[in-house]
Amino acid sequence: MTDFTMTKDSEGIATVTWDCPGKSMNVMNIEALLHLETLVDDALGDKAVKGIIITSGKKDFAGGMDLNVLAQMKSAAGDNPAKGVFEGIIQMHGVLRKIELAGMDFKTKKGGKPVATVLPGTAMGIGLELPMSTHRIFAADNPKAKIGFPEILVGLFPGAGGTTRLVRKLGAMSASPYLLEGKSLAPSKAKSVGMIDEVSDDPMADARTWVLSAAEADLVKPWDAPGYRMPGGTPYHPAGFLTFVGASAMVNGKTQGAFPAAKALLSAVYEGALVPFDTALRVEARWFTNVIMNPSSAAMIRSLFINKQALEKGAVRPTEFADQSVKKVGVIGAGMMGAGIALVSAQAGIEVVLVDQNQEVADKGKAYSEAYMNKGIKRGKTTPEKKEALLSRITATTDYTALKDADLIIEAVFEDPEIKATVTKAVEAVVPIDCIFASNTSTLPITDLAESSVRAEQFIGIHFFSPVERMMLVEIIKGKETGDRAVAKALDYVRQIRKTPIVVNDARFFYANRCIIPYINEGIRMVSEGVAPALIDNAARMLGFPVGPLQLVDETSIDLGAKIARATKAAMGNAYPDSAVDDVIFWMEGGGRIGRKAKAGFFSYDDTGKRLGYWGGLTDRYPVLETQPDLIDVQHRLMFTQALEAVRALEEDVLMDIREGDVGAILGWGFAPWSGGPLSWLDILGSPYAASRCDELQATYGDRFACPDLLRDMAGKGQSFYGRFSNVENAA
């Protein structure tokens, strides 16, 4: 078998279609696209074809690249990866190239033989850098359809000749939406923006009508034609200078300098942009070899990518129940995150019933779903009809026994272990014996909670993060009896709202909480010993999260931050290691400074909402030290103390699956994604170096940071954890 086969018809045109056995997108390795290139071949020098037509024998076009063709390029290069890579790279751009001049005279431009591309469906990545290098590119009119380059948000850009094309195509400032940000877009809209040539009802007739009647001139691209100039102007054209002075400026200001995919791929476009085209594919490969060889790219392909899509797709399913696909949800309070669960939930074509002790609460609740969709509308992201269809599957009641053919219930009410265990009986009073019950608890212990109920195999936690329509990860918490049942259909549950899974074992704070918590309190601990705040925020924003500690807690509350502590303090007894960080927050508290909510925290804010910068009154209870520590000492700090937590949840078998502890933090609370998470960032720095580091930062700054048992046995072993746990590699 084969991923592409060739047919010729009578009027002389030559179709090649892209259809890889046994999977459902297409996606190119490196011997499919030498095929592709005898094809190509077979076609050009045949003098009874006129033309070429790439298409697809699937509903869509192609989802990208096969990942693993760039680690067999490292792997098989020996001693030298890096000259593997690039001359591989160099490979995929002659034979694209070579479909671009289609046999024509490179000095006259004459001679070609037409080629276009057909694209039924979605074509991201390669997907689309293959139909740019033909002449014309035709889309079904296809809404659902994606086209664009996603690259950037697993740590790559467009290397196979996306990146040069689209430059030259639309301009630098045109096309940094799309290369920078990853941001697809329907076939009509492609169009609009120039992305792509034509949509139509029947791409294969209109491209075939195109094939036959195409002018040599037709074939000819811009940047072969003679006098082309780049839209927007080249770096040293007045308007080109501003626009790559601004370019660079918002990178920066945007990434602050964390990902790596995103400074080479500026570096790409602005020495490309100085050059002719194919010496421009040349800088183009050079520098995406740079980003492979860069830890970073695998670690965030590996997690961003490969994992992550193993976790959508069951990966710690237990395999021996069929399909648990929910039919009928209760959502058990109707606040913020009700609301939130019962939108997402009605998106999925699940049928919700919200339930509250307040009908007014309940509706309420309701009309958060109401207002999403009128947002939608307005930005013509969807239809009035379909905000009526996905109203009609809410329910807003006060009345339990509307709740007796769910078979799932998600309560969301506060966090109480009295009010939820009054809940929990209710509900079990109603529901039919086999419906599987679920608390959206973010602290408090599953086991504990599962006490209340007469069925305990069938309690699970399930923690949505705010807000719950943007948030992709869902934690899955298994209680000490929760059986695997529960765990297949919550599993199954987040699928069908799309969401990404992990699954843990009940421990104070779970895994998420457990990591962040250490790290909102590592900041708080650093301004309590003199350290600037900026200083805090901004080294934790270089090194790609998304707020600072300071700022993560004033926008979750620090009356709730002061709440955990005395909980925790209250568990943990003399054990408790963090009261140089409650001073700080009970003495804010006591002020009235709880967050953004009461606009007055570590931040002043106008009568908006409006951060101004850090309250004047936090220096003056803990000065500013005159001599601050060195920025890497700061982000170290931060770093390591979630890191470590990481490590210690897989040593008590809180994390079962090493893949979910990196996914889960970046998805969670947004750690440091170029990293590929906590356990892929300490094996970039190496177990030995980690474990001594951890040393250093445990005799400066405190026990918090004493070397977890498991990462000294493999610092001692030269191990890594991705090594180590080589079943888990394996299976990603």
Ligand code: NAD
Contents of the next structure:
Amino acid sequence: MTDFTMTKDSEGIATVTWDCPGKSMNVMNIEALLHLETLVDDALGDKAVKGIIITSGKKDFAGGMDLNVLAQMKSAAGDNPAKGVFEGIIQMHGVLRKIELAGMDFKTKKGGKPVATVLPGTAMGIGLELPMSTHRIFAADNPKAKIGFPEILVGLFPGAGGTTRLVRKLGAMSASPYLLEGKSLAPSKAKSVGMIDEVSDDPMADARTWVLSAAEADLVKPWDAPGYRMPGGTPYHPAGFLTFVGASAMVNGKTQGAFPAAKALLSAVYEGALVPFDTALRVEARWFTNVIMNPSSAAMIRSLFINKQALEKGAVRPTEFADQSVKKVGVIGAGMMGAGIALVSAQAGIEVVLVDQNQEVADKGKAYSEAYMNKGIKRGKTTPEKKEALLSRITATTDYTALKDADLIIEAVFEDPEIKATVTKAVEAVVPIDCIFASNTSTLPITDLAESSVRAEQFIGIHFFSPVERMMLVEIIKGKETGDRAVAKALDYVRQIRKTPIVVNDARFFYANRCIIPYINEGIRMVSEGVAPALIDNAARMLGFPVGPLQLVDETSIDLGAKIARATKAAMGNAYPDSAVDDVIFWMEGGGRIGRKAKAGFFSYDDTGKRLGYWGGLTDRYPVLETQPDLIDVQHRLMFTQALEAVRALEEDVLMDIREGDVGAILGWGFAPWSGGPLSWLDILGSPYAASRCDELQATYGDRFACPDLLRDMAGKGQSFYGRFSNVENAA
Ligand code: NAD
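In place of the form predicted on its own, output the structure of the form predicted in complex with the ligand.
Let us now look at the entire complex, which starts with that chain.
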């Protein structure tokens, strides 16, 4: 069985069908592409064949390149990996260019055979690069299909000619949302922007008609025709000049230069636009090699593609329990979090009972879903029928007896142990005996909350992040008594709502908040030392964090920070390390500067809540030092403070799997995605350097930077996290 097969019919059409055996989605690898080449050679050399149609035997066309293969390309290439990678890519270009020219004599533009692609559904990555090398793309009118290049989202860019072809087809400006942001489109939209050619109910019939009637001129790609001009102009054309200057500024503004793939993509586009098509392909291949050789791309592929998918598919799920899919979930507390949890559950087709203290609040929680769907209808993303169906799945009530047939409860009431205890008892009095009870607490230990439960082995933490419908991570917390069926149930639920889970053991702040708090605190501590606030936030943004620590604390609110600080201090007593931070936040809280919600925090705001700049009063109290620290020093403080917390979480068995530590950090709080996560970042630095840098930071800034024993041991042995912790179940 092979991925591509070919049949020839009496009308002279050779149909090549892509159908990877045993997979639900086609993905490309090098062997398959070389086999495709032999089929194309056969069809081009066969006088009886008039034209070729490439299609799929599945409901979609293809999901892209097998990234596992791509990740291994480098290591398989021996002593000179860059050369091996480059040659591999050039080989792929050769196959697609052969399809594009299809036997045509380049000088006379004669003698070629028409090649069309038929896309029944989704076509992503090389699943779109291949069609773009054919002469005409026909897609089924399938609104669920996605057409696009998502490579940038995992630290790559389209490297099999997709970058060069899309830019030459649409122009650099029009191509940029698809290349730089990885935006994908439904077929009708892809046609209207010019990415594909035809959308119809019967694309195969249309493709056949086209192949049988295509003229020689139809087979000449615009860039192979004499006098071709790039839409929107090349870099030295006045209009093109503006595009390229603007694109460069935009990309650097958005990414702060932290993502190597975005920079390399821009270079490939810019340099490629200055040279003939075949040279542009080589330029693209060189920049693609450059990206593959950068450790960032391997780390991003590993965390954001391979391991993220593995976690979503249940890599850490206890295997002894059959499917625990949720049919009816009870959400207790219809506030900000409860309303969002009800929405995402109902979106997954789960029946929801949304309970609050009075009917008005419960209804308001349900109205959140209505408002969300109304927005979707306005944007053409959903329909009134779907809205009605979704709302009919949510029952808003004050009556606990409505929970009597729920199989999962998610409690999201006030963050108060007593209220939570009362709710737990009230719920357990009505739900079935095998119902799993989850708390969405962000700070209270699950083991303590489970004490009010009569079924502690069925008690677990399911910690969402805000806003629930947008944040992809869900942290599942095992209390001391939590049993494996509860873990399986929580994981099955997270799969149903299509989010990414990590499973951690119970400890103060679990995993994500445990790492975010030191990040925020380090930023605030630097303010107290006289580091310029703008330097602190910009240093973080230049590392690829979505917002700097000071802006982040303004968003999440300073009174919440102060509340957490008080509780932590009470719990830790003399060991509490953050008094320098408290000095700043208690003072700000006392003055009512509690963040954006009060339109006063580290920033000043106008009446509409728009940030105006850092608040002057801050530097009056904490004067800015005349000599500011080095940018790298500020960045290392911000990075190490989180990464070392992740290492400690691993040492303490809060994190049970390094993959979860990395994936959770990127999805949970936007930890520098280019690094692949905190543990991957330490691997990129190398453990010997990381350990010695800890020593320097500790000597200058204090014991919070003390090198954890685990890292010290790894440094002595020259180990990496992914080397030390990769075993059969844990392979990255
Ligand atoms: P919220 O104040 O917006 O909502 C809490 C809701 O619980 C209110 O509607 C309240 O009426 C209801 N409630 C209180 N007592 C109740 C009772 N006895 N029975 C039924 N309903 C009751 O709070 P929130 O921000 O949605 O947070 C809820 C929980 O989620 C907290 O435990 C919090 O720590 C956690 N959490 C919050 C965030 C966040 O970003 N806000 C993130 C993760 C987790």
